[in-house]
Amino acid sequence: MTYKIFLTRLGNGLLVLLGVAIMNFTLVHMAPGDPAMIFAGEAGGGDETYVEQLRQDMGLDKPLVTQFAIYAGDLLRGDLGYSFRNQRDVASMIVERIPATLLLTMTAFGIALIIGIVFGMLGGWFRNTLLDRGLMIVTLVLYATPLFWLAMMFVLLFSVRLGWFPPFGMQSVLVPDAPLDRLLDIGRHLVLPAFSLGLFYAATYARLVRASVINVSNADFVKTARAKGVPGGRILRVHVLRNAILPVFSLASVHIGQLVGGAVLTETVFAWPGIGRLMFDAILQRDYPVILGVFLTTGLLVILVNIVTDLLYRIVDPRIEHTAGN
């Protein structure tokens, strides 16, 4: 049965990322700015020729339709096009970068779990408290904190203040020969913009998990644990934990997408050269093949996210399973 809903969601999810790509598209060549202008400007050659010239070599003197067709026959090729800007393959560029997007993302979202279901924990168990109070207040500070200024402070503080964290990038200019000493250079730099990126995500997975820890542990079951004595600890571990939890598994994966949104700040702000940074790059100069090929990638990773974090979902709560047969 799970090889069939994973080959369903795996169909809806190429309409959804088909979709994507006519939408991005679309969007993207509807913004205001003429490409080889500003490539021509920057160039100091603004003569009509040479625009001209240029827009021909990228392929913006052809309508739309065929532009999106052509656009359409390199990606079943997997091709997602060519940098005029960067003299290079827009793909290239992407796999260069995703490694350190990836990185930034999966350990932001690491923390954002670890202290959102902690908090959340806490916060529900022992509600009405000067505990819970506590809690709460820093996750609604955190939530209404922009992830931005939020960044800047960590820069101000931690790195020139108290010089504990590298300000910006992802490694040294040294970068250390040896295999550990280098791991450790890298995670010195990632703790600033993961904890600045993460917060943010930890204060909803905090207020999400407080609410369903105090709506499940009115739940019959667990009133009934304590009749028959079974230890405090053991029932939120065990029976009230394992429930609360499951909303979360629905929320994380739509903020996966929005990790990779808050990315584009977050690498902006650190200078951490991951996808974000490329795509913010790629905006402001007009580069259209860029801009499309980050997109797509991002649409792509979230789908399957999706679809991954859907079968947990089903594995996590096997009744959902049954339901879905019935």
Partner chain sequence: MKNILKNTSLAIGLALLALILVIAVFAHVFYPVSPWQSAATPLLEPFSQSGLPLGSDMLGRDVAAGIAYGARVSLTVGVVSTIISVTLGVTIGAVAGFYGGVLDNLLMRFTELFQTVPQFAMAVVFVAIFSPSLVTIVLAISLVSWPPVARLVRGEVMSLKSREFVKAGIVLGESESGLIFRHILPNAVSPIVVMASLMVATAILTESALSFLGLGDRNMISWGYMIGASRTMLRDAWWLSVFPGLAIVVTVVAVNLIGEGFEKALNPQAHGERKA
The other form holds:
Amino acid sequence: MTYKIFLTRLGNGLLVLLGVAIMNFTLVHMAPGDPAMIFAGEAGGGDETYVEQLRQDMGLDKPLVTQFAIYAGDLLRGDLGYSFRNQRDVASMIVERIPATLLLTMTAFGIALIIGIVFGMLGGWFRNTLLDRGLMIVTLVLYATPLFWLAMMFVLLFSVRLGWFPPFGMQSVLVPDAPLDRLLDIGRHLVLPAFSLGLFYAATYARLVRASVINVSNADFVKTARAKGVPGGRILRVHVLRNAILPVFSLASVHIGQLVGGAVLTETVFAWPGIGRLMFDAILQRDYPVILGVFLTTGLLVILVNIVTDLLYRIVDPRIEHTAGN
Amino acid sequence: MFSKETLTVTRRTALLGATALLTLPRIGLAQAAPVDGGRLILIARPEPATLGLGLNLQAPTIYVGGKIFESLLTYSSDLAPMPSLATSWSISEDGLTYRFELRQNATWHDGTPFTSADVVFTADDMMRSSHPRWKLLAETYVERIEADGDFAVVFTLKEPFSAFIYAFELSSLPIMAKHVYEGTDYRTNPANNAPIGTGPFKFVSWNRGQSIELERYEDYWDETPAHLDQVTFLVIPDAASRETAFEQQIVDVLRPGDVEGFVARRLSEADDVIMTTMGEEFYAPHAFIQMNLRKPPFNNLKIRQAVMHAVDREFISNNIWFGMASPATGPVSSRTAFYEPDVTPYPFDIEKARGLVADSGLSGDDLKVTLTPLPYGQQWDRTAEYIAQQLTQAGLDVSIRGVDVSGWAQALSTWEFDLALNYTYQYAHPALGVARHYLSSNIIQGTPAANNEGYSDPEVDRLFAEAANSVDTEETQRLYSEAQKRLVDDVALGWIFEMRSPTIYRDTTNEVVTSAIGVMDTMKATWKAA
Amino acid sequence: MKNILKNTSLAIGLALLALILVIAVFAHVFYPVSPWQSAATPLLEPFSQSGLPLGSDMLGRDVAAGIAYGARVSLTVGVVSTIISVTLGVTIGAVAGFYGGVLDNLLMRFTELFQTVPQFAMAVVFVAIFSPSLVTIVLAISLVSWPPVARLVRGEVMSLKSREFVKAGIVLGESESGLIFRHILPNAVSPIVVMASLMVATAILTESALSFLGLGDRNMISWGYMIGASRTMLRDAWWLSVFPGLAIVVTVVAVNLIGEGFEKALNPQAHGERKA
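The form predicted alone done, now the form predicted together with the partner chain:
Zooming out: every chain and molecule, the one shown earlier first.
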């Protein structure tokens, strides 16, 4: 049953990926810039024969449809293409950046979940108290703060003024040898980027969790539990929490894509060696194969996350809880 | 013949001594003997696409590659040639034969001996097909390139070309290994990402998005190899982070452009920080407003004169570039050979500019223009905004086009612009870095570094051609002076400033800038106090 | 109690937004000189000279003037891109929900496609490729923000379709467009309004991020641009990035408060109808 659903979802996902490939391929090739000419210009200039030679080398002299056919054929063989600019295989360029981006986005996501759930539970449980109001104002402001601005302020405060955390990069220049020190070193570098990326989502989740806590507390099964004399803390943990987190799950799958998008900014400000920056550099250089490769990879990531959250959703389905409560 | 020219250059540089003195590096603590060891940390900005020097001529590739590769010569800050892979050289009386004696004990980083075959392969084969500047030079002037035994190379020219001695700088002709590249597709050769050179440092690793590691090459040809054990290039794409990295002593040296003038000035106020604007004499970057002369309004001389009068070049140099620039007077930088200071001046006078626009007889849509800015950071952005404002005040209707680097290159390369900001390297000699922007034969598409404005004057063509062929220094000066006067009268381009970009380092680091190409050079003499 | 609460957020939000709107609309009255024009000595601190309450930037331009004119860009981008994406989203969502079947399936795959690609990255690519201008920025933001609307509307339409009043319409022989526009959409208006107000906020943030990266309209001063332009001067001239940043925060807070106010005001009503 679940297995069959999983397969359908996977099939759908692959279809969507094909769409992503076509859409982005069309988009980037509609661009007015000629990559060969740009490449020549940066190399110090060249005459027309030089540019024409480059165009052939880059495979840009063929009709667009042929170019796509070649590209699609390569994709089917698992080949994301070749970056002429970087003289490297696109797949390997992306693969080496994935761990950094996963580390950053997953940490940010974790921070967002923890802060969001804690704030939301507190706000929802103690609703309309001073604590609730305070939390609401904090989340309202966080939700309205541009990510890049928050990042700038973090660096100014925690790195330049206080010197607590390094301002950029993922590792120190002299990477410590001991594995534990190495991990700590990366951890210290991770703090500022992860928080500046995660706080926006923390605010989102806090509001969501608060609303659903209020919603769930009014639900019959909670009222029943209360009437039965179950202690408040237990109700909060057992009944409310599980149900209140569900909407976060469904939103989270949408947010994975957004997080990767936000990583473009965070990774640029913090010199984090991830996919977001690879992408931004590629855009500035009109490195089409890399741009397309990043879109496909992140698309695949989003689809996989969607499937996983879907399965998780089934595991913690509210109806199961509901019947159990009754 | 050659020494005479060097003398002229030296004298000219001496005249500029007053300016140079202000920016000479403060001498550090007592100059002790160099200390061996240590790691020098620099910034790769932006991260190079490849380290295949000669195939990619962007600054970061030259910066990193310059420690790994060498050319035949390097140049002192007064632009005199100095030995590098060539130990000595001679030029025939008729100016047609250039002979270089080569190092006999140099080796590639994989242990293979370096010979004349590498030089001939690089100059006659590899760079002819992949280095646009060398390609043009070789096709125009070089008759043949031959080895004379294992350790001498002879270049025979078709006609005299006195600037040829400046063609052996690192980025102009980096010597590549024949045994690595011959018979391969140069652009996809794996060595481009793990280079093998003859320089004082050899490539160790490249951690994409983070850092590039080099280490001292122990079998370097010089009896004293590099002092430093390691050179690390950190990838730091963000300007504010680069500033912090230097302040927190993570990074040792900031090369020109790593931080903006404003920050450079502040950083250099610290007692232990040294700032110098030396080390750019060979490139002498020269900034200008490119005006498309093919159509109104810039086909009208009055409008071009108005542009010159409307823009306060002192203000740009001092307030936007924070003193890291100096107003330009014409097409040749005051740091390049054959500079002519006595040309028509265009003092800042917004009223006069307004009058000229009114007198031009143009109005309405003819005065509507777009400005394509150079997207190379804050200072260029400010410069574009300032120029747009000034020209608007003079009576033009200016809007700024939003472009990234690719869009900018595209606009210039295809001549689809009205006004654009641009700058050029002068490569020490007008025949190499200046003439290309004005020769009618160089009105070509596909590069932002040609005669993109569409300037055409047979007399200027003649003057440049004769000057390039002349072997007499005084005659050359006369021809170049005349060309400069004509170009300035015509306002072929709107020259704004000569960049005086700062190199910044701590006083514990020594011998950072030792030649006319500054930090781009090998840094074999650089050492850090223990 | 509930009424007061909902009114406060709505009231504060509306008041703030009205203030920003007045500043935006009358920017040229308050500051007749272009915000790009030097007005004073460069880098004056706030309140150090009368008439320059927020100081001047590196070219001596008035920061307060920049903020006033920047409000125009933020509000324009926020509102216009939301109108476009809501129109797109409602159309696609209503068609998919109403007709169902293969068409629904196709449209939903299409929607998923846009949700699969990281939104901000997509906007960056779009703007960079088609060169930054107010038009490309608005289009890019619209392009990446319609899918949630489509999904929402589709859901609403599907659930309303089986309702009696719609069935009655079908029996009475109303045209399909009549059904969608006269009967179904009016009933789905409240969640759309709430979502739209949040989209305005997101659009303002996205525009500022694009401008920060140097992908703004170079002829219109905007808050994100002001922050990006003074980024390296943060330590020496804090006011150049702090004030535009606050302007963004205040505007987005205002819009969010309005959205929240709407939600509180409209939801009970919608609930009531659903139960009916």
